[in-house]
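Heads up, the chain below is alone and in the form predicted alone; it's given as structure tokens.
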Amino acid sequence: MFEHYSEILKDLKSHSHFRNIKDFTEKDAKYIYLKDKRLINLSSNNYLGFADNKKITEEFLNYTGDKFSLGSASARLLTGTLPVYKELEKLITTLFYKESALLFNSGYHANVGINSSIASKGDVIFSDKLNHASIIDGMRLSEAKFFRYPHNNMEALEKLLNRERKNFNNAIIVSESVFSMDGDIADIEKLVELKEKYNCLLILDEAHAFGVFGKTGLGVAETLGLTDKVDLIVGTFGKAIGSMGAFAAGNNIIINYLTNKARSFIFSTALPPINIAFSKWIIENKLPFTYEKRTKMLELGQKAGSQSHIIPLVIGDNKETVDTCDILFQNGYFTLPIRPPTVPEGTSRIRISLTVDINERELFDAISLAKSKK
């Protein structure tokens, strides 16, 4: 029986697809420690440096003391809701000028739960080709029909809508705002125009933008002044906020619907209260003072040719990508090879994720090293 799995693993290794879990000994806001080496971490989603920050952690614990427990021991709909959960949901609701919000355990939980339940048999979902795996998995679990339009191709999306929308009851358009593997930004203005023209709901996953983009850090929709035009905004606390969990913000009807239908919400033990409290504390007490640092980080990403703080260095071949990561490792940088199925065949890459602690010299030294390998 196990020979089947063994052969698959051998095949993964032979094509430089095999993944393993690294044995890190320590992390902080900028560095990661592996094999007795201190490495500049270019593969972290800790964009604002809040996670693994001893000063931040100490300040939070001094503030909260022993008020919050380390486990909820129940799903939210049973006994897993305490006042702090409702307080964080109310905070998100207020920030986004929405009617309601719902917490999920992770961005994956949110996208799977939302996209598997938001559309039923007789409905349709239109999804960007490069949307995150969690969105794709959610659509696959749905009973709805779904179409994946070419990445950021609004003309192709409109052709699909014109051809298919009339054949279905409810229709949903779903997109990331900042795409996680390419660092480019969706044409949200056009998405809003198309959702209104063809009577669709628009779901926007701001996972990599929440905490980074916008005057108050709410995301790309805030930057464009379109928050009110997006029907459901999804974000995560596990990246820029440096915590754990995710949220969806929308009107009362859609949030009540998800509360009753999103299986990843209904059947999951709630996150520990201390995580919820930490997310709330960061958003209220730390995020408002990050605008200048965030702006500089985004400007640095743009200087490197990206639209955001995510900079893809597309190499193509799996083995060459792995070898390039090894060279960067020897020179004091930690990066990871991004390979299929995360990205399309032939587009293996190193994805540099900037944080506010990475400076221009460090970034361009790393890019030069990677390009010299090519």
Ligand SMILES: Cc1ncc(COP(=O)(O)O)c(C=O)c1O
Given for the second form:
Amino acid sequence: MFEHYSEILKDLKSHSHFRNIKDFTEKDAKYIYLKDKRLINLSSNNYLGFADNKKITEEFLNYTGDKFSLGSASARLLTGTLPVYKELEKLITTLFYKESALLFNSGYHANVGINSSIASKGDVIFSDKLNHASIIDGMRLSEAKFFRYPHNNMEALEKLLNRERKNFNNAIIVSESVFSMDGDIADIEKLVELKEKYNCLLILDEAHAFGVFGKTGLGVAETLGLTDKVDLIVGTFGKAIGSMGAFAAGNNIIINYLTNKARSFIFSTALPPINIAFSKWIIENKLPFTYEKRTKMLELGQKAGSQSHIIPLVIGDNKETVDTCDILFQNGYFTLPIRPPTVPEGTSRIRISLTVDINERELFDAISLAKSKK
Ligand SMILES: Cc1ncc(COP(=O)(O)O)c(C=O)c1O
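Other form of same protein, the form predicted in complex with the named molecule, not the form predicted alone:
Zooming out: every chain and molecule, the one shown earlier first.
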């Protein structure tokens, strides 16, 4: 019976699709250590350097002492809640000027829970073709019909809405703001216009933008002054915030609904209190002082031809992408080959993600090394 799986693994290997977990020995905000080799980490979501940061960890632990435990031992709706969870929810609610917010254990949990429950039989979801796997998995679990419109193509979305909206009861449009593998940005103004014209709810996943974009770091909707127009904003604490967990912010009705219906929220042990406290502490005490650094990082991304701090170097072929990562590795840069099914077939790439500690010389050195390989 194991032969079946073994054959699949062989096939993955022969197509350069095989994935394995690396043996890192250490990490800090800028470098990653593999055996004796120190590499500049160009593959991290630790955009602001808050994770793997001894100084930050020490400062936080000095502040909290032993106040917060390391396990919640229960789901939120059972006994897995304490004031700090509600305080973080209140903080998110206030920052976004929403009525309410709900914590999830991760962005994956949030998207699966939301997209599987927000629409039922007779409803419809319109989702950008390049939305994250967690959104797709959520929709697949839902009983609603879903359509995936061509990436960032607002004309195609409107055509679809025009043709299909009338055939369903409730309708949802869901998009990322900064696309995780392409670094480009959704046309949020148009999404808002379309959701109003076609009477839909709009969900915006700001996973890669929360902590990075916007005057106070809330995301792209903040930059555009549109947070009030988005019905449900999703963000994660696992990337720029350097912690773990996620949130959804919206009105009281939708948050109460998710509290009662989102199965990934209901049926999973809550994150440890210390983790919730860390997210809250970072957002309150560190995020407000990042504006200049974040802006510089975004400018650097733009200089490299992206709309954000995520810079895709699309190579196409799986093996060539893996080989290019090897060349970068030999030259002191850690990057990862991103291959299908994470990205569409034939668009394998190196996804460079900047952190505030990467400088211009390092970025362009890595890019020219990758290009010379091509
Ligand atoms: C757009 C998007 N949403 C959600 C997630 C999942 O977030 P988390 O890592 O907190 O589970 C990711 C993770 O890569 C993502 O890129």
